[in-house]
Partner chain sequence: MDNQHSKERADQEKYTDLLLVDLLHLDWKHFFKRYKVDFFGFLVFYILMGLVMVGTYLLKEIGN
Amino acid sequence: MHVVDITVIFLYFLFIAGVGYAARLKVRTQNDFFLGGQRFKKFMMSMMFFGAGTNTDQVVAVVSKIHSVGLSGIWYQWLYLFISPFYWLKLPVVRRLRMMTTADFFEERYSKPLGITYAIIGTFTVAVNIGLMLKGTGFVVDAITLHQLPANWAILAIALLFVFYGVLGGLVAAVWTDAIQGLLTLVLSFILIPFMLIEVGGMSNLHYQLEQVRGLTDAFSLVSPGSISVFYIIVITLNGLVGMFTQPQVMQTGGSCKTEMDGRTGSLVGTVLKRVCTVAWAFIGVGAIYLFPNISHPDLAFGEMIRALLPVGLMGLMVAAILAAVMSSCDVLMVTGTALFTRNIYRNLVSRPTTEETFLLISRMASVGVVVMGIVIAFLLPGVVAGLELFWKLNAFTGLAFWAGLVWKRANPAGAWASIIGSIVVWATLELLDVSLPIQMLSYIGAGFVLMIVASVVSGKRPAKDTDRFYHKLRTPVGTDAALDVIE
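Taking the form predicted on its own, show me the structure of that chain by itself.
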């Protein structure tokens, strides 16, 4: 890389580290650290949802999948397209739960052991997600530098930076940096397209070369019967809907808004911006099919496009945007994993810190541990696409128990245990048998649904007093009943 590009990256890193360091002044309690003091309004919430939900592994996965199967690979991010309206409905629910972590939901609605179990699964899910993002970024840096900067060193450098400002500033630092990095990511998602169109001779020539000359008839099709069919799209969308509430960061992102409307608006605007960016990534992926047909690994395609097309200066800015995207997601996830460990595992199984200072110290130490776990997973993952598919599954295993807890009063701990354990057992069995992804998903979702109903009915009803307060909270908007404010 040119010295100008390296300078741009260094200055950007220095700026972001300074923002995160300044955010530490806003953190005095665990509510500040985990939920940002619940003071973020529409713009900051929009940027947090966009920044936390948009990262390097996603663009790498989309470009990689499109390079392999054609435009239908866009569904590896558009799987949430049809469930976007649920984000408008989800935020009031999350806000009214008045909880810091998703494990708090399982503990209050079902039992403490289920809360601890979710915390363990959720912490591992967070580590997988962090590892996935770092893995994707490593592939990009590896390609851009022509393998001169090894991916593993890039992973360590990125992790060090977001750990620095995340440990100091918690969710406040994460959201401040998301606002900056989200805007940069949005602009630079489209910056490759004009350079790509010039290189390929325009879109009409790209169509002709891929479809007529190379015979790739599915290159511009949103459905590819041989790989990503309509059935495939429906199943991964259903799986996304099942797991949308149990993504570990849901309580941090949804519970940090100042009002329910701030949360609703932020979640919908942030997710729509991400869908728009996915269109840009899809164009880049199709261009990569033409420009790099014989690439050694499809996960390298996005990095190769940056290296080949962008001029000096813009390449450095693009790399900064890529690193911004991964850091803006990893910092939120780091705070999420820390909250799950300290509140729902350490506090329940080891000790209950008596002061805010002690709790914050343990939280900051746990932050480093969560990221170290993510780095190890990044080194072990075989590829970005495989890691993304694993992440989808992990969220769905506990998703049915969450949905049932919201909408069915009869749902009880026995049903939740049966649903979670049954889903995992069915998935593990089918994974060993090398069954296709959509069949796996339909099987473990179906098994979890049936087991939840059967076990809940057979084991009998819970006393009304065990659930009345929970459902009363869901019916009570935040701010209208101070007695329901259960955040410590």
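Okay, that one was the form predicted on its own. Can I see the form predicted in complex with its partner chain too?
We keep it simple here and write out only the one chain, dropping partners and molecules.
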């Protein structure tokens, strides 16, 4: 790697560390640390949604899949396209809940043991997710730099940086840096396109070479998804809707906005940006089919394109952008994991910190612990794809209990337990029988739904006073009732 590229990466690291260090001045309470003081407006929310939801693995996966099956591989990132508009409806609900973690929801709506159970599952999920992202990105950087920056060193460098600014500035630092890192992710998505078009001789020549000369008639087809059928998309959409509220970071991404409209607009802009970037990644993938038809593994296609097409200086910017994309996802996840551990595990099972300072100190120590756990777990796991499918399922297992608690007053702890345990048992059984993913999903969602209703009805009604405050909050926007706005 050229000295100019190394300088660009170094300057970028220094800048991000400085921004994070400055953010620490804004953190006085746990609300500041975990929810950024709920003061972020439309631009910051847009960048957080975009940054937290976009990472390098996704670029690599889309380019890789399109290199293998043609443009229809874009559906591997568009599977959630039909769920995205539901974020508009979700945002105000999350904000009105006035909670710092998803486990708080289970604790307040159902019971403390359910909250702790979710917190354990959620912390584990977050740690694994961080580890997988770091691992994936480490290998990409390793490949691009021709082993000059080995994967293990890249992982450590990325982790050290976002732990440094995240520990000091919590969600404030995460959102500030995401605004910058989101812009760099846009660079990552589009910087290759002009160089690729010059190299392939324009779109006309790309069409001609792939379709006429090589006979790859599916190279530009959007409608030959192979293993992704319409049925598959419908089931994945349903599963995504069920697990929409129980992604661990949902309170951080949804609850930190200044107003409901800021959050809604942020979700819309951030999501549309991500989908547009996916289109850019897709065309890079098509270009890779032409330029690198014989690479040893399709996962290498993105790295090969970068190495072959980008000039000195821009290569460094690209590596910085790749690091930015993963850090902007990991920082929010780290704050989420820390919140789950500190508020719902440590506070309930060990001791309740007496002052905000003590709480912040424990949170900062827990941040380091969550990331260390993530790195350790990542190196023990066999693969990334299997891990991602497990995340989809984990969210859905607890998702039905969340939905029921939200829309059905009759839902009670017995129903929630039955739904969660039943879903997991059905999934584990079908997994052992090697049943296909869509059938597994339909089965555990169906079982969880029926068990939720039956167990709630059979075990009897809860007194209305147990849930009155909860439902009153959902009908009252933040800022209109001071008594409800206090987050304990």
